[in-house]
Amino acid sequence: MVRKVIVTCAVTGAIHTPSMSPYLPITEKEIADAAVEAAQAGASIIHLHARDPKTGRPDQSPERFAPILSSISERSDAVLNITTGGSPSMTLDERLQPALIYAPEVASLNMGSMNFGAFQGVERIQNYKHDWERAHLEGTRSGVFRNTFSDIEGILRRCGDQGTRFEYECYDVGHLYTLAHFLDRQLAKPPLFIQTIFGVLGGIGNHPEDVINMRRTADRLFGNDYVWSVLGVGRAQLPIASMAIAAGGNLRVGLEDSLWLRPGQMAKSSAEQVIAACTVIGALGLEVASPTQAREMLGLNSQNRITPSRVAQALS
């Protein structure tokens, strides 16, 4: 049989500021219709965070993902996995609502306190579009990016009684170390969905070598334990993604990770994305995989699929 690519893709994020890109969907009609977009062009899981429509900002409020999740549901059949992460700016509290609330098939779930640096661009932005958006960026040059043991524990008991599976968002080896811990408490349980991230300043490079480092590490301590996933940031995204393609695993993209789609030519869509990491997956020999295959792969509960009643009675 020909092997199936789970194709993940983050629309939005909480990082990347509206003064970065003109293509950086902000509303929830935009981050909605960008979902579709990337689901109808063969992602099978997105990614979700939501924004304030009118200044762009993080925004984890349940309120503002209730239209954005309805509007995918009506639309698609895609797996939606709402983050945990939020921006490294909130509390847990505020982070951990949406997944509580609508007790998603998948939510994120980051497996480390980390320095999370992307203050790098700060000055390359002449004009800002908005006050908060030099502050958010330079505020992650003292911040810490918090998921303490308790947090994460906290986080694998109230939602995963829930039904919730995790994506295991691992930015360095002794994140994977942390995951192996909690496998072996039970608290968190097989088939693992972990995505390892590359090229965020305060995490593992992108290098080749950093790949197979992560991969060795994960076969070593999981075996068939796991659906490995990648994720390489900025210029990265494409070539790491493919890397994993061809050793066995799956990939994430869009444009929360990376604003752009070839070296000097901006993504106008995560779609694009999502299009041209489809591409390399068929020369390759492959196939991408449908929701109803990366929800086979995954182990998901149907009973937590995300649907417009599901999200109206949440609220109610």
The other form holds:
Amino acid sequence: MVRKVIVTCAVTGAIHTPSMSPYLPITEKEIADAAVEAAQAGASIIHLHARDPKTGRPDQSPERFAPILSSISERSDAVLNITTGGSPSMTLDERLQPALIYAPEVASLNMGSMNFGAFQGVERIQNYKHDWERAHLEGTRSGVFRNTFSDIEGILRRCGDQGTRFEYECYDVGHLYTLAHFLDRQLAKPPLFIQTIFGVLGGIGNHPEDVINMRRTADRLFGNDYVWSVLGVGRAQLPIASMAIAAGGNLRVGLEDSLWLRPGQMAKSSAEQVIAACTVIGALGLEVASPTQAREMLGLNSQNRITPSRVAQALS
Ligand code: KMH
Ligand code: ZN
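For comparison with the form predicted alone, produce the structure of the form predicted together with ligand KMH.
What follows is the entire complex, opening with the chain shown before.
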């Protein structure tokens, strides 16, 4: 049987700002259209953040997510994955609102507190479109992206009790051990969908040995109880994804994680990155997993599937 590779696409995120790329989707329509385009290109999971349409600032209000969720689920059968990371400067309660209200099939779950450095490009931007952008990036010099043991336990219980399963975001080896702790306590339930993240300043780097180290550690801790996916930040996106595809893994792309298609060429859409990843998958003789296959591989709960009527009900 040919192995199926799950492609997740994260179309906007909360770290990149509007001045960094004219292609970053900002409005609800732009985010939904980018997601549908990515799904048509082969992504079976769409990882979602929302933004204020006027300023482009990250916005976790459930009202902001509603039109995005409705519009995507009307036009595509992709698995919708709502962030609980939000933006590093938000409170946990703020971050959790959309995942709690919409109880999606998948929500992200960040497996440790960390310095999440996004300040390195600050001087590279000549003209900021909005006042908040510079402070947002500079704020990551002194801010802590908080994900304590009790925060993680709270998310596992509150979202997990509603049937939501998780994309476990692991930025370093220690985060895998934290996940093993919650697996031992049966709060995290297999199959674990582990997103190993390479190249965030404050987390593990993006050297091939870092990828192998995370893979080996995850194998030792979780054996057959996990589905491995990788996310390479910035220019490392496609090289890291290609390594993982060849080594039995799955991958995540999208403008949340990288604004680039290849060195020196900005991606005009997340779909372009999905197409590049799917080309590698095909070239290796593997197949891209459909949403139905991804749902099966990850043991997702069908009652959590987002539909326009569930979205309307949740807000009423
Ligand atoms: N921006 C990614 C590196 C989340 O939304 O929970 C991690 C992320 C976090 O997607
Ligand atoms: Zn995210």
